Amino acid sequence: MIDLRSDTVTRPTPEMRRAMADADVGDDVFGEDPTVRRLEEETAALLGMEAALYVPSGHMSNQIAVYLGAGSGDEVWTHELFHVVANEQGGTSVLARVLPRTFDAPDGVPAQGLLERWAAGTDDVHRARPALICLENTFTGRVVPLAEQRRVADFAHAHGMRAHLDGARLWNAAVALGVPPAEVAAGMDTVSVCFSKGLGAPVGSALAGDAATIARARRARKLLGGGMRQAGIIAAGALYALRHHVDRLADDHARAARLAAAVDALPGLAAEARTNMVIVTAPEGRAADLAAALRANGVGCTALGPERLRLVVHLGVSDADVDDAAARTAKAAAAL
């Protein structure tokens, strides 16, 4: 099986395993794990933030950001497909008790006119108070233009709202744009980043922001059951990934482009490379059939709807795997 379902399926490299085995550890709830502290400090520095908090998952990181960024009954503005509302079991409503107000935009960025309409009449006592805008970069592999991202964040701040960025694949965006990670995070109040997606660590994400927000986030992590003890063992894997696996994301992007070109040349299929993802458009309504045919030919994939599916290139995919996956996709397409 060439597993292209997600970049979460990677396994630790031998070097990462050695770093984990040799990790210096302590009780992280007491703030005494030196490896966790180094990971948090280096993450915050890379993102241009004052502080960061290591958490078990991006799900927890996003939900803490919403919990801190909006009060019970407040409005949170987000794309209808962003992970924070579409892939986290309604956590914004269950945990923070906020009202999501969702928009639809192909590039993941709300139009200025929409923001202005939504911001009108916010003093009306019948309406929930807008408190937080959430963005995501990359969005289904697509890099969100930084000028557009900052436009939305500036709008939020001008209207008394906060801005959160789900940057699970922010590292991919930074590499694709050729800019420091801090430039992708600029203007946001909080940023979530992932160490397993793309970077290949076995566990963990981080929430970054100003020192006061992250101090509150530490309490929220404990409230949600995310307090960890000798977490340096897993943090060492994340720290190794952060130090050694960011620049190599360019290899994933190049392989995704090669795979997309090969698939796009197949009769009846269209394919587009978006950083490390290949979005494949199947004949009308036949994405599920194509996905089943791919699996039968030993290629793992993820259906995105009736007409599209996703192939994700990652640390565990070689040049030979890309060529093999393209050949297997050709067989799968011919079987439709």
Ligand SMILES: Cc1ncc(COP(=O)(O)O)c(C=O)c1O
Second form
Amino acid sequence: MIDLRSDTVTRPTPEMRRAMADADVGDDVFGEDPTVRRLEEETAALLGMEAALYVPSGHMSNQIAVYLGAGSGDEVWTHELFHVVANEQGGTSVLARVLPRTFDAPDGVPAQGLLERWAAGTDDVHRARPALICLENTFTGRVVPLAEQRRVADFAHAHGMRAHLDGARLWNAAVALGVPPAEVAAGMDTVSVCFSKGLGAPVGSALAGDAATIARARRARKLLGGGMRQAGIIAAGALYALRHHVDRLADDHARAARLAAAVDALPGLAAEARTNMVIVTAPEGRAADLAAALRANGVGCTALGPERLRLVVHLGVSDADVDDAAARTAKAAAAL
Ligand SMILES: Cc1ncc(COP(=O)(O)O)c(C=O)c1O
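Switching conditions: you have the form predicted alone, so give me the form predicted in complex with this ligand.
Okay, now the whole complex, with that chain kicking things off.
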């Protein structure tokens, strides 16, 4: 099977495995794992933040950010499809006990008018206190323009709120825009990044922010049972990925563009490449049928709704795989 379900399915490369086998380790709950420390320092530096914390998953990173960024009963504003509210089991209501207030916007960014409406009348005794705005970049593979992201962060700060960026694929955004990762993180109070997606590491994410916030995040990670001991073994994979696999994301983007062009040329299908994701639109309501036909032809994909599905290009996908996937998609489409 050509597995295009997600960029989370990658396996560590031989060089990455060697770095993991050779890693210096210590007890990270005691702050004594040199590899974890190095990963945290290099991540923070790349993001232009004071500090970063290695955590087992992007899910935990987002949940800690909400837990620290808003108090019990506070409003947290997010797109209805952002991972933090749509794919984390309602964790923000269980752990931080906040009130998610969700918007819809095709590009993932709330309009200025909506922000102003929601910020009005917050001294009303009936209202929950707005505390945090969440953004996601990339958002279903789409790069969120940095000026738009900045507008929302500035609005949050002007209204006494904080801003969190789920940058699970921030590296893809930075490469697509041709800017350093710190530019994508600029203006945010906390940023979550993943090593286990496009970068191809086996485990882990990081939450970055100012030193005081990350010190609190370290306590929150322990509260959630996320303190890890000789975590340098897995951090070494993440560190290898951070040092060697960021620039190569441009190859994934180019392959996604080539696959999208081939699929878009098929009768009845439309496709567009967004960074490393190909978003395919099937004939009305047929995305599930197309997904099943793709699987039957050996192409793993993920349905996004009744009309759309995604094919994700990653470290484990070669030029030949792209050609093969395009040919198999043509067969699947013909069988619809
Ligand atoms: C945008 C986004 N945020 C967060 C996550 C969570 O990451 P993890 O799978 O490491 O928990 C994902 C996972 O796919 C994601 O796509």
